[in-house]
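One chain is shown next in structure tokens, namely the form predicted on its own.
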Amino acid sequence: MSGDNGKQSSSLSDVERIKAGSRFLRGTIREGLADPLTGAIAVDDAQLLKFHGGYQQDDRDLRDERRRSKLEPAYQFMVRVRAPGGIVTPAQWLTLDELARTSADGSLRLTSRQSFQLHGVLKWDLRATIARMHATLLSTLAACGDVNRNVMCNPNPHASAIHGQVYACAQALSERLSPKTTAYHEIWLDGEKVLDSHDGRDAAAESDAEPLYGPTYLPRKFKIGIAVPPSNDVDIFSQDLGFIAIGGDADGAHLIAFNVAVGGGMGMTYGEPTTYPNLAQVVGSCAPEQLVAVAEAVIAAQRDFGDRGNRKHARLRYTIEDRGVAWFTQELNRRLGWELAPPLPYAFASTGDRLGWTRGVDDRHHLTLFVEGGRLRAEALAGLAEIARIHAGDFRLTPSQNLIVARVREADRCRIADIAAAHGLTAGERHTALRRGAMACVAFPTCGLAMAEAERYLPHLLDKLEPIVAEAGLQDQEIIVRMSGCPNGCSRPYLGEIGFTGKAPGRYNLYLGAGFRGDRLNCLYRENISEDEILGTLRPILHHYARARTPGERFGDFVVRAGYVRAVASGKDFHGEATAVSALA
């Protein structure tokens, strides 16, 4: 159902129709997988497949050639794993490595939501791929679609004694908020379709129920993250629902509460000023044992009041914007049957990863590896598989698309270090701070929304930017760079001190001025510019920053103080002109 706000569309979107008729996410996916005449599935089923963790795509590099040859597009599928907090065992890692080599394109991608993605999986291999994951207790259910997706949390075990408690909370949220439909097992695992013996109806579908989501699930995707101060590595204010862990005792080693933040999100649409990225707002706090109840109440409110007519207006931030934060907090308290407590003090100091070896609070060792673009290819995968065969800890994906070989025993440290070095896995420690802090989405050739390159192009652009940074003496200065191939914001470009979103092949919008701690959006500075224009624009600004910054001043703060852009604290203020450059230039 939907709320009665006048800003909502009066009719349901086409996706709502698809969900309503899907019989709890079944559609005709099963039949489409068995169709030998095409490498694709039906359009409606492609929407439903997202709930099962897959996206139907085609290789856009080959699109024109295949069209000229009168062939259908080179259909393939991306399969995404749901792994709360980005943690997997060595056995699960080896399964993903095997599937990357045998069922996908030979690579494994680490996402900005601490998930794994396999690219290039053919339709004929989908069932076997997902079943193989399930055999090692991995799941793709709810990795995509109009449901709560992968729950993020701080993955760095060296950073806080309460990490284990927070990870347990992420696991609890992920399990409780997972869809309950039996369609996933029916389609991908045992393959048995339960029919009513009298009239052939789908008995399993008729007996299914979704006590939280209902038969049409949420109006749009929903994202949850848990941050552990002083690190905001999960970009907590970009989440629909964020929980900020508050530690007690003198050393903060005991989890006592969570601050609750609502209404973040990164996507927008060019030319539509009613769409915008937004930062979540802290509306109160709750006890750790109340965490799941708060999440369910927030999701239920969004289920009932989110816009089901206009998907561009369907995220939680617009539900809150339409009615106000006070209304939403009151509605949340009403559903809970008790009131959130006032927010508790906290402070963030960093957002990224500490590369190399660290010792954790449990006296285990942790090796954080830089993974450019989040893409692991043959040589890196070979080294990590070798590590997985002797490793007694786990592997952890970071929100910056890097990888932690975590909880390494003292006896294994030297051997793992040697394997990592032999396969070039530690070379990232020698990169500039600019490159280490950069992140990009997949974009071409597989993302159907991409307008420009991102993952394949950002390293090339950094090759051109690094000499400029070096000549300004900033090679050791952390500056957050984010690039997305379109305005939807999968790489969280609007939280980059330097952000890029693709406009057309070879052309990007340039944004400046986000807060280094993820607490301020950036602002459009130049629109639809080429590589030469990007370099020509950033060179004088970087040199200006090098000579005029104050001690400890971050690049994002400087460009606001120096007048290049205005400060943007909320989505309502995101669209607008950059300010005039001050006389400091």
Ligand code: SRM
Given for the second form:
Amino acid sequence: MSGDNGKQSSSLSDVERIKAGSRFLRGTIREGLADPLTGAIAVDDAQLLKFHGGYQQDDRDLRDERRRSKLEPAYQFMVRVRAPGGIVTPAQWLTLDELARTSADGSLRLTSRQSFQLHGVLKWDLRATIARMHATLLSTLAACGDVNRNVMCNPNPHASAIHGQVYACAQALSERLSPKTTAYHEIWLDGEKVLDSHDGRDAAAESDAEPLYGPTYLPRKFKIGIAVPPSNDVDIFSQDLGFIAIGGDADGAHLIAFNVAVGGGMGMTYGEPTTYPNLAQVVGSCAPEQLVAVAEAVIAAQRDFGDRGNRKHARLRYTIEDRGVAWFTQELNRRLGWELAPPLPYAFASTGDRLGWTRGVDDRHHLTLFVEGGRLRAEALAGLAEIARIHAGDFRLTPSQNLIVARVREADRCRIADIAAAHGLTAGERHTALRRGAMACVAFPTCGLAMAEAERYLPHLLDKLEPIVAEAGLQDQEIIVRMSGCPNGCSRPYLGEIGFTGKAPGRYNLYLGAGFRGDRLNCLYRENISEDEILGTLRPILHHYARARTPGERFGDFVVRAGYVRAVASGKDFHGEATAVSALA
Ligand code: SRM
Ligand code: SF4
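Target state, the form predicted together with this ligand; input state, the form predicted on its own:
Below is the entire complex, every chain and molecule, led by the chain shown above.
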């Protein structure tokens, strides 16, 4: 791929070499799984394993001790399950629950993209774990890797007829954009390599094809979300490709179109200003039946023009930024053979979840449960398994790492409410609005890229922030708090009205001022600060907000108006000066 702006590297990255030689994602994963001498697999295979939904990790809490004892790291695997729109049946839930207890570390993680993760799976248990999931029609294929990942979608199909139609679109996208390699079946399910009977060639690998992706797949991960206004719970502008559902008819109950937004993303690298989070731009609209074609055209353009030399510059947003959004839209129209229509009006009101019981248009009941840090442990899992055994609806993960027991029958409602209460599952309803709206990524001990704690630390930081919020009279005020253990931004921290990214153990960058509706990035306010400094910094700002906010003014808007930070207009503007002119000065 030749560069046209000097940023693209002329040589291919190592991961491109690995993909090209992998025979459609096979590598030597099968052989590595059978090697009894190590709990790990080969380095190249670890890259390929991601496409199959697995990450090789080691327990970072045990690293030093194992090194001192001259033992290999405590290798283990994270397994991610793709579930478009985060929806699973009670039978699938029970399988995940069983695997969490028997093959993993006893917990189940609900991710910020509506997927499930098992942590701590040993190499010896990987095949059985994935095969067991497959038996209940769950798949880990393409949960990670340089392909389209889990398709996010507003998880409330009960809220109006349009939600049901949109979920069907998410499923169609997920199905159509899945890799077509037979390696997944071969490695995890059949267990047999199909060799040519004459010369022993790997016949299956040779007859495989990837009509959309090609043999080297995409230059980088690719993410799609679908939002149903007025909820922007999927953080639509953080997606590589976002679709905004537009309802027609007097009651808006009929899906008539999707606005198309391209080029969002969160990850960046400290000290490298050419990397930055960015919000997707709306470039047009399409009819519902054109959705898959648009997604395929966007992906094909990124496949052909994305940077395959520099992985830090390989996401769609850089492809678009380098050549311009007008060029990209033209390229898209050319590939489609027709033109996107002009964008249609829409309005978002919020991003988070509404906890507790609601009644849907389908006359079923829905219970949204707060799951702190997205992690379900023994007590919660026991309660949810009890619910799954009697539940006739389904379970839905929200983009804020929460869980909906959805489509509950009138007859089951009281029983499910009792079980949920008995297992402490509804305790979240009594939390402050600050805690209910907070989200953290996994970070330590499993994430190999973590620089500081996130999931394990945020609850403790909130313990100390809550009294400050109460003292300022803001306990019922929704303020979006997001914490990530490094700048990669897995909890979408640059969309937090208050965002933290880890710099080193116990130290964080503090960002302020994102839009409550997920429509403005925040801005760096303080760098590399400790807990005491975080509390000391936020206390006066929260008090100032309580005193000086205008009616209905959101915290993120206030800190911009009050001059604590400037409004960040676009990703390119993200690393500019933090200072701003105060309207209140
Ligand atoms: Fe992420 C890498 C966890 C959502 C941006 N992410 C990782 C890895 C796999 C670390 C690694 O590469 O070794 C983390 C595994 C930790 C662990 O132990 O489980 C990890 N990411 C997660 C999850 C589990 C966070 C969570 O607590 O919920 C989320 C799983 C989502 C899913 O179900 O598919 C998760 N990651 C995100 C998001 C949010 C989103 O997609 O809406 C982002 C920001 C959006 C984006 O992609 O721009 C995100 N993760 C990254 C990046 C930076 C990518 C970039 O282009 O800059 C990395 C690092 C990388 O890819 O090199 C990363
Ligand atoms: Fe790991 Fe960083 Fe993602 Fe957190 S943000 S899960 S620390 S890669």
